[in-house]
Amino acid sequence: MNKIVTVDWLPDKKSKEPVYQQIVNYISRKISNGDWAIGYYLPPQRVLAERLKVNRSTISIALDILKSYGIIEGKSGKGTAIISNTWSIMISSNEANWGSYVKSGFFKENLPTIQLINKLEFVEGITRLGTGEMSPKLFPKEVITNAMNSLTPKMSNLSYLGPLGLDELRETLSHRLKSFGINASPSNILITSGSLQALQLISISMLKPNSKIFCEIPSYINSLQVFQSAGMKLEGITMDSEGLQYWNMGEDMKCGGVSSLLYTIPTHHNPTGIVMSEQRRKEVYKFCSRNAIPIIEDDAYWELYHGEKPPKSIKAMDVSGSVLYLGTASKSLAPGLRIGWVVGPESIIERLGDVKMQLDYGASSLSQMVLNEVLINGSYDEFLIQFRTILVRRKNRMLEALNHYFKDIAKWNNPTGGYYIWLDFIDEVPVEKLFNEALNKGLLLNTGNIYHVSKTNSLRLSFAYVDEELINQSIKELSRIVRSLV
């Protein structure tokens, strides 16, 4: 996918200057000051018109003028690319060209598809069929409001907290984790700014360059660059209906003395929804213990089961401190709280806490207080019961739509928890072209290649975000688009 520029400006429709000329000047200016480098692409015309709140004909006129200047060019099947900064040189020969610096940092760029998705998710009028978060309509406003009201009389300040986070929250999590079979004292828990930050902390403070990170294939971790930016390599391991086929790690566990680590999402796996069986969890733990391979267990979805509770975590059977356990409130309460936690040996937690203080000096004090209040007053568990019911209803509605419109062209799972349905097309479908065609119709997809190390013929569909009343209509439209491509 292409590197798509961010458009954060609106033309002044009251100005005497024509709107198309304002757009020409804006794009020329962004190129001239180095914000948009050669090789970047403009958003599709439809998206650009929606962002700028103008007619597509106005966009077309402006782009034609820019093409005549020789600084943009339509690329067949790819979009409109910035091909020259000749215009910027004409405007000002003394401007610094930041394009050469963009890729110089050690932290790798996100995958182009992910960058585009991250931008388009905030465009009005887009239906998000793959987004991995709960719909804003499901936000537990009353739960959060009550917690805030209860906290207000108690708060005397919002000062920085200690390196490991709010003491009261870590104490609360310690008690809660015990009900999951995880024995962890507050000193074994670090509060992070979401579980994604936990992965970053681990990658930059504990692992050596060239370390090998084993993970399921497909896997959420493939949609990130957090480990690769720290010089590590991902090694995909296949799954079956019971989860990770750990025996396929085989002789690759240690290569030339390079250390290895396993990253796994055993419960309601992202993106496939697979739940690792209890027996397979025991086998994975024994295998990794025997071969001295530490485990990062990402348990973001455990509480979002749709019926029977899933097996206890791998961390619950950990007696050697070889499992780092990641939890979060982002999937089950509110993504904007940006609160997660790492559970592990004290020495590791202290190390991660020290690095975290250097990065951001601690997660939000207010968010930690709110989460602690929600957990101790019982409203969180009450909300979870309601939320699970809603997820089941949404899932069933999407499954019904798939059965109606996709049963002859795709296969998919029926997840027992989490947010996702993993769909595999029966015949070959050009998923990148599907992505673009769907976007032109206002549908934003998460294609399978985001989560895979190689080409896939799949989609991750999420029933947690898309408006419930739009599920059937969106799946119907998606079916029409797929059939036009095969």
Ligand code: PMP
Contents of the next structure:
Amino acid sequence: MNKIVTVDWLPDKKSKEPVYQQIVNYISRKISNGDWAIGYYLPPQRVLAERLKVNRSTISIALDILKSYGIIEGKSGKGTAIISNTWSIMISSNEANWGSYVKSGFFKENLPTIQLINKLEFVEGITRLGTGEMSPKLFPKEVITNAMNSLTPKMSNLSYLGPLGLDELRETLSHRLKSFGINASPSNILITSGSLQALQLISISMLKPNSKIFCEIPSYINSLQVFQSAGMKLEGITMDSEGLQYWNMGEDMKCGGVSSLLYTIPTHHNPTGIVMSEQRRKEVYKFCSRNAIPIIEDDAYWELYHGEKPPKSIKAMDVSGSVLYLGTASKSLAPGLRIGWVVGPESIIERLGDVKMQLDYGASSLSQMVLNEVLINGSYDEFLIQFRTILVRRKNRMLEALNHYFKDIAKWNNPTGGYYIWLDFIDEVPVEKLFNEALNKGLLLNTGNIYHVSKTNSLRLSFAYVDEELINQSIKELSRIVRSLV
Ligand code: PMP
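Please could you give me the other form, the form predicted in complex with the ligand, since above is the form predicted on its own?
Following is the full complex, with the preceding chain placed first.
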């Protein structure tokens, strides 16, 4: 017979702290102070939910977090066992002082909401309404399988590659970029482990501490700490329907003598979906050239247009080498390949490649071969055609649901590409409370404040991840929750 612990506590539903977090804290405390010993079992989820007077989904979120800490474990057919109490040693502030180690070092911690989202995304049964990734159900299995099948007989090794990555892939990308108006020879291209790594390489190897990074308000870059970890400051610039209002970058572009830089996502912007107009692109390029401000152009979503092609990238008009262009296979093929590329002047590419060698000695050789294969055999482009149609269908479903359930309480855009709908509530909605209430109902949200501190009344919705048949009911449920909060 399993020894089952006694639960004699109730969460405080009026507390600001989310209920699942209170449950995590309660169970952690019981285990760390020795009340509940290793080898004991928790009551079954249904019983726990009844005893704590909460939904089963709240219990399952809390237990998944505890599992991720490694202190409980599901034993098949037996229930959930307590397997470790090292958690108490790890995070208690007066033991071995791990706390100071955990928070020291070069990298800043992720924003708390992002840390939570990163964990909760893997909780079973949760509906991810804001995730910036294609649904696993859309994974182009045949494309990848065929590429692997034709690669294996040809593959003579899986050795390390040169500092800039697989020559054949750089050659292929060089051709492909030409069709987008970008003139880049293979020596102008560095393969990275995703474009996130490209950003990290740039921040640690090219920019000085205290540099100022201009970016859109809101911006994906605010959800990361890459630049801040390297001692740089982000400065947000407003947008209109044509994109970045560059004239607001003002006179004070140098920061204590240290130069500044512009990070922009001009096409199908993350998180707002805005496309910078052709005219605005020209003006931004001219303005930055005149003021000697280099540009990082993050073009993760260009190929995901829903109808008409967007304007050419800013890089396509770059004659002075002042634009570093970032591309990735993550949004249009598979993020797990972890392959991205930077395009720029040879001297910069060499420098970034050298630093990359010091960090990880190259992106996965296998992933690079796979990407090269699907690009040259045409299956990547065939998949893109299908994928765009699927994105449009999913977007329309979400727009229909929003029209039905949100018309009187929010405003949103109809994006012409990419994954995202940006939603602004008309009246004040406390988004932190909304995040927690939605989570209690099994909906995971990406609230606007992740993308800029001022965006406390907005949501980034994504139609790329959520199951198509769940779109309507999730939006309906979300509307019910929002209405209960205003
Ligand atoms: N840039 C933008 C604008 C993104 O949205 C993302 C992914 N969310 C990335 C970069 C990072 O992508 P990767 O998987 O290539 O690191």
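Numbering follows the first chain given and starts at 1. Basically, rigid core = biggest C-alpha set you can superpose within 1.5 Å across the two forms. Treat the numbers as computed from the prediction; the structure is a model and nothing was measured.
**Student:** Return yes or no for N55: a CA shift of at least 2 Å between these two forms, with the rigid core superposed?
**Tutor:** Yes; that C-alpha moves by at least 2 Å between these two forms.
**Student:** Verify the C-alpha shift of S474 between these two forms: is it 2 Å or more after superposing the core?
**Tutor:** After core superposition, the C-alpha of S474 moves less than 2 Å between these two forms.
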